[in-house]
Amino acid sequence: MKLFDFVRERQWVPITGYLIYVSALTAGYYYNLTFVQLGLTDLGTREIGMAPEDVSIVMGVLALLTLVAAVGSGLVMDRRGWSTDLYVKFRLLFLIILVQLLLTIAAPFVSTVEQFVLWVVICSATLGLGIPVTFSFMLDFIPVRDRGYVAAVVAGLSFFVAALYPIEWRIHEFSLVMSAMMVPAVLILAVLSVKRFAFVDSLAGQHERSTFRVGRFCRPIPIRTLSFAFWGPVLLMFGVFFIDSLGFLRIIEEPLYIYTSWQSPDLSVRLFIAVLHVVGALAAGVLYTNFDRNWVFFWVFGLFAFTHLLYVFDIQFGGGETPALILPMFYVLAVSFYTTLNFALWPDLSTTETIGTHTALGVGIAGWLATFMSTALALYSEGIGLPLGSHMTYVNALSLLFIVALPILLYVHRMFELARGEVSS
C-alpha cells in the first residue's frame, strides 16, 4: 500500500488525506445505511401509522429525486471545476451536513404524512447533492493503488458500527446517535469553508499527480460516460444493490431471523456480525485490488444467490426453530463485498474530468435509485400478505438470473469489439 509508504517517510499530510476520507464516507454510509433506510421506514410505519404501501410510495420518491439531485449536482460540478476544487466540496459538504442535522433533529417530530414528505424531499436535495461531493474525495485523497483497500476500511467500520449501535432501529435512537456525530462534523467543516490551512492547500494538490488523478481502470484509454464499460458495471451494481434490499427488508420483519441476528438481545451474535462485515470488506478489498472487477461480481451475485437459497429451504423446512449464524453469516459477507465495490468503482472509472458525473451516475441509479426501488417493492409485498418464502423465491431467481448475464454481458462485449475492430481494419 501506498500508505505504508506514507508513514514510512513520515508524510502526515497525505495520511490526514486517508483519515479524512475515511472518517466522511464511515459517517455518511452509516447515516444512509441506517437513519435513511430504516428509521424512516420506522418512522412512516410505526409513527405516523402509514400503510406499508404508502411508505413505499414516498420512498421511491426519495430514490428518484436523490437521482436527479445527484446527477444535476455531478454535471454541474464537472462543468465548473468544483470535483477537483477542495475548498469548494468542502463548503458544500458544510451546508450538506448542516441540513441534514436539522433534518434528523426535526425527524422524531414529524407527525404527518404531509410533513413526512416534505421531509423526504428536502432530504433528498442534500443526499443528491452528497454523492458526487464526498465520493469524489477519493480523487483527492487515495491513490489509485489503495483505493480498494481503503474502500474496504469504509464498508467494514460503517456495518461494525451499525451492527453493534443502536440496538432498536426506531426513529428516535437514530436521530440521538446521528445529531451527536454531526455536530462536530459541522464545526469542523465550519471552519475549513471560512479559512485557509497550509494542509489542505497540499491536499488540494494532490489530485494533480498521475497516482491520484487517473482511475484504474481508465488506464491507458479513459472511460468514457456514454460507453458499456461504464453502463455494464452500473447495471451490475443496480442488480446487486436491488437484491441486497429486496431480500434483507422482508428478513428483518421476520422476529425469528432480526432477533437471532442483527438485533440480537445476545451481543456475543451482534458482535460476530459486525467482526465478519470487517473480513467480509478486507476479503473484498484484496480481490478488488488483485483481480479484475467481474470476479468480484461473481462472488458477489453467488454469495446473494446461496444465501437466499439458505434462507428459502430454512423458512420451508425449518420448523421455527432458531436458525442457524450460518444464514447472516452469507448474507453479511455479501453485502460487505458489494459495499467495498461501491466505494472504490466508481473513482476508478473516473478521471478528474468526470468524477462528479460518474460517481452520481454510478451511486445514484446502482445505489440509491436501486435501494429504494426495491426498498418500495419490498413493503408493497409485505403490504399485499406475499409469504415471505415466496417473497425469497423470487429474490433468489434475480440473483441466479445476474449470474447467468454476467458472462453473457461479457461475451456479446467481446464480440462486439472484435467485430467494430474488423470494421475498422
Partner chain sequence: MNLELIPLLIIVLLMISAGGVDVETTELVIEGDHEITEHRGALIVGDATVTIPDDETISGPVYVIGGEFQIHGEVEGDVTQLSGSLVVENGGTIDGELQHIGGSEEFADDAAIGERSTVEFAPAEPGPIAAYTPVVLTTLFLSLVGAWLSRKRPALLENVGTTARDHPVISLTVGALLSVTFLAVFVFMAFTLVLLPVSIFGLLIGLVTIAYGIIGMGYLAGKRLDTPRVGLATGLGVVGIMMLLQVVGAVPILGDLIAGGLLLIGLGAVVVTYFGLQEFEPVSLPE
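Switch from the form predicted alone, shown above, to the form predicted together with the partner chain and output its structure.
We keep it simple here and write out only the one chain, dropping partners and molecules.
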C-alpha cells in the first residue's frame, strides 16, 4: 500500500488526506444508510401516517431528484473546474452538511405530507450535490494504488456501525445524536471554507500528480462519458443491484427473516453481520486491487445470484423455521462487495476532466437510483398486499430478462465494433 510508504517517510499531509476521505465518506454513507433510508420510511409511515405505497412514490421522487441534482452538479463541477478545486469542494460540502444538519434537526417536527415532500426535495438536492463532491475527493486524497483498500475501509466501517447503531429506531433520539455528530463537521468545514492552510494547499495540489489524477481504467486512454466502456459498468451495476435488492427488501421485511437481518433484536446476530460486512469489504478491496475488474464483477454477480437462490429456496422449502445465518452471511458479503466496488470504480473510470460527471452518473444511477427505486417498488408491492411468492416471481422474471439481455447487448456491441472496423477481428 502507498499509505505505508507515506507513513514510513513521515509524509503527514497525504496521510491527512486519507483520514479526511475515510471520515467524510464513512460519515456520509452511514447517514444515508440510516437516516435517509430508514428515517424516510419511518417518518412517512409511522410519524405522519402515510400509506406505504404513498411513501414509495415519495422515495421514487427522491431517487430521481437526487440523480438529476447529482448529474447537474457533476457536469457543472467539471465544466467550471470545481472538481479539481479542493477549496470549492470544501465550501460545497460545508453547504451540504449545514443543510443536512438543519434537515436532521427538523425531521422529528415534520408532521404533514406537504412538509414531508418539501423535506424530501431539499434532502435530494443536497444528496445529489454531495455525490460528485464527496466521491471526487478520491482524486485529491487517494492514489490509484490504494483506492480498492480505502473503498473497502469506508464500506466496511459504514456498514459495521450502521449494523450496530441504532438498535432501535427512534427518530427523535437518532436525530439528536446525528445532529450532535454533524455540528463539529460543520464547524471544521466552515473554517476550511474561509481560511487557507498550508497543508490544505498541499492536498489541493495532489491531483496534479500522475498517481492521483488519472483513474486506473483510464490508462493509457481516458474513458469517454459517451462510451460503452463507461455505460457498460453502469448498466451492470444498476441491473444487478436493482433486481437483487428488489427481492431482498421484501424478503427481509418478512417476520421470519427479520431475526437474521439488520433489524434483528439479537445483538449477537447484528454483531455477526457487522463483522462480516468488514470482512467482506476487505476481501473485495484485495480482489479489486490485485485482479482485473472483471474478477470483482464476477464475484459480485455470483454472490448475489447464489444468495438469491438460497433465499428463494428457503421461502419454498424452509418450512417456516428461522433460517440459518448462512443466508444473511452471503447477502452481507454480496452487499459489501458491491458497495466497495461502487466506491472505487467510478473514480477509477475518470480523470480530472470527467470525475464530477462520471461519479455522479455512476453513483447516481447504479447506487442511488437502484437503491431507492427498488426500495420504493418493494414498499409499493408490500403496500398493495402482493404476496411474497408473487413478488419473487416478478423479481425472477426481471433476473431472467437481465441474464438474456446482457450477452445479447455484449454481442451487439461487438458487432457494431466490427462493422465500424474498430477491432481487427
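Since the structure is predicted, the reported quantities are computational estimates derived from the model, not experimental observations. Numbering follows the first chain given and starts at 1. Between two forms, the rigid core is defined as the largest C-alpha subset superposing within 1.5 Å.
- Here residue 261 counts as shifted, since its C-alpha moves by at least 2 Å between the two forms after the core is aligned.
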